[in-house]
Amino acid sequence: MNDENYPVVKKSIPTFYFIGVTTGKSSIMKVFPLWMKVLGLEDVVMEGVDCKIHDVPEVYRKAVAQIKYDPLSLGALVTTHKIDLLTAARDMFDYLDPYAMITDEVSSISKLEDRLEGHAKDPITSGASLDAIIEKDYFGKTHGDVLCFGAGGSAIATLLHLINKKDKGDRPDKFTFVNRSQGRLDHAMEMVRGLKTDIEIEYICNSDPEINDKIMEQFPPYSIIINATGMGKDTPGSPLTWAGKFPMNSVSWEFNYRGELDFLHQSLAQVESRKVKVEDGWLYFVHGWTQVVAQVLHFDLTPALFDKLNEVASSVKGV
């Protein structure tokens, strides 16, 4: 496919794209403006981008064209569409980062000076999402395991950020996927073949929600439990049904924080029962657009910066 097959918008004022299935009903449309405010970017304004799920590869190469060539538009956050996206339109890019090379995807595409560059900012969102959550030997003073219905982008970026930690404490001693095509599992298979790593990974394809109750209470108390399917936002259900019971003291993660959120709360159900500390995905949302606000505007994400960001974005949550 010849570049010349996308036209490029010329854009008059400074845009950053949303790449999305649903974008306009993410809470990102309140918040970014806010936070061009605090950052004194006034003048950069958001366009969402909706792709059907597993679109077509022109679709998101025109995405990428859109970026490449027009001087105003200035990158996007991809959600979704990460592995597709890449797929599709790798030959654009004259630069991709490390983790983006691994996982085979794009979260962030970015220009600087004449470079189109791609990164997987996941494995850091989903790391410091996760540090927030469990404390420090969490894995070690508990021996809980993970277990993750999904195996795209965001769960391979969790088991990648597992992996790095130093400490062996801080790292689970299984780490289970659980996905409703073998596809993915292959990819994640293929991409932790050349990583060297104590934890056992086990690969389960499964699309029955009965059966994934049945896996779920195999699994040891404080374990934590994390959906990253994208149902309950994306499409509806749950990958679990509602008489699933969820190991005793076990960390609920839902990737999700807008949607029918059926996940979350079917683990609601269980905090008094099963004494299940339950977690939605707004932290796992403020990390992962803060990370990719500083990549394509490059500013420098502080601490201090990004507490300021996550007050100003709080305030609009669920409004």
Ligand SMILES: NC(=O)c1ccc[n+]([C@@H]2O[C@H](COP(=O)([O-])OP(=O)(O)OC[C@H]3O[C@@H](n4cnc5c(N)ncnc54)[C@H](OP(=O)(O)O)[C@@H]3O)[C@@H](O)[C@H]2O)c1
Given for the second form:
Amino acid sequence: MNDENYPVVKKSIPTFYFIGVTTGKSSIMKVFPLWMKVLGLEDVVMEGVDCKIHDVPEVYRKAVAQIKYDPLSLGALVTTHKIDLLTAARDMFDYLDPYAMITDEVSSISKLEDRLEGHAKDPITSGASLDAIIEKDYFGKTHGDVLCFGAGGSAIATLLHLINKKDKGDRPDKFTFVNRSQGRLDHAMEMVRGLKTDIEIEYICNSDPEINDKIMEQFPPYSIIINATGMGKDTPGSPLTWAGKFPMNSVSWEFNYRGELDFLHQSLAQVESRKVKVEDGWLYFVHGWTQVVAQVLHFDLTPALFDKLNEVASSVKGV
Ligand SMILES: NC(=O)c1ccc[n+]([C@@H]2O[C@H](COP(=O)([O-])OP(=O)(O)OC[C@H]3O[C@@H](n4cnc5c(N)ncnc54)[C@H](OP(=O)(O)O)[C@@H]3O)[C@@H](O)[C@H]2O)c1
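Given the form predicted on its own above, I would also like to look at the protein as it appears in the form predicted together with this ligand.
Then the entire complex follows, led off by the chain already shown.
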């Protein structure tokens, strides 16, 4: 029992949790055992914890208590609930890394000696994925902007990555968030207020797909259009309608790689007509998971080891 009397299960085998929405459907369930083999840690098992979107604080506190108070509960990767979980359980952490402090979210829960640690890995992992999608000096060369549907943890992390780019050509002139509710926009605004940036940031509260189409159509060619809403995986549909026109030569980046992926299919339909380059969230998935697994299991994620883990993961993609 812990100080709040949450019922902690004493695990008999080392357990790594995945706190998400539909965790059983994630490729990580197939990938994780393969990675443990590569790492020589076959005794570590993965357990999914499915929470509702914007679940009640007790659900998040119970999940954190399990890791904090059970010795063989090693840590967790958190998706979708990164902000809500930290809001509910901030006082249970002994350490938060600088990105977690700036973004008010955690995607990694780990333990170091007696400390429960929270890290926000998304600025690193969404950033590593974006760097693989666009070349150096992309914004300097193309003058594209960024339009991001959703202003949750992963969307904010992507902006943070761009703000931190040293060279002007690697930063867009403008980054626009469109979010369903005002709360997340206020949260993003609050984060940006504490940072120095020359990127113009626009905050639009909207969930009407027809209005989103009109917003997107005003973006310049080569812009990056992101679906960070979870629509098409966590919830049905897309933030756009099928009539929405992607900017010419734009990059359409769907953060997910599984589900109905309506947004991805909408952009795939414009590959020929509007020269849209389409990316899904697979590389983001591999970067995200390898970073957190390394943090929880305490190993050095060298580029060679990343390549090996990526190769093993790709062998079961879509299987
Ligand atoms: N490939 C990967 O490894 C990877 C990594 C990170 C994230 N993702 C995926 O990316 C998605 C977002 O992740 P997250 O952590 O940022 O989740 P999140 O914190 O829940 O953010 C989602 C945001 O989208 C907003 N939203 C929902 N429907 C909308 C709509 N129709 N129009 C505009 N905004 C809308 C939500 O608004 P409200 O505030 O109103 O709810 C919320 O702020 C998830 O599906 C996640 O699985 C994938």
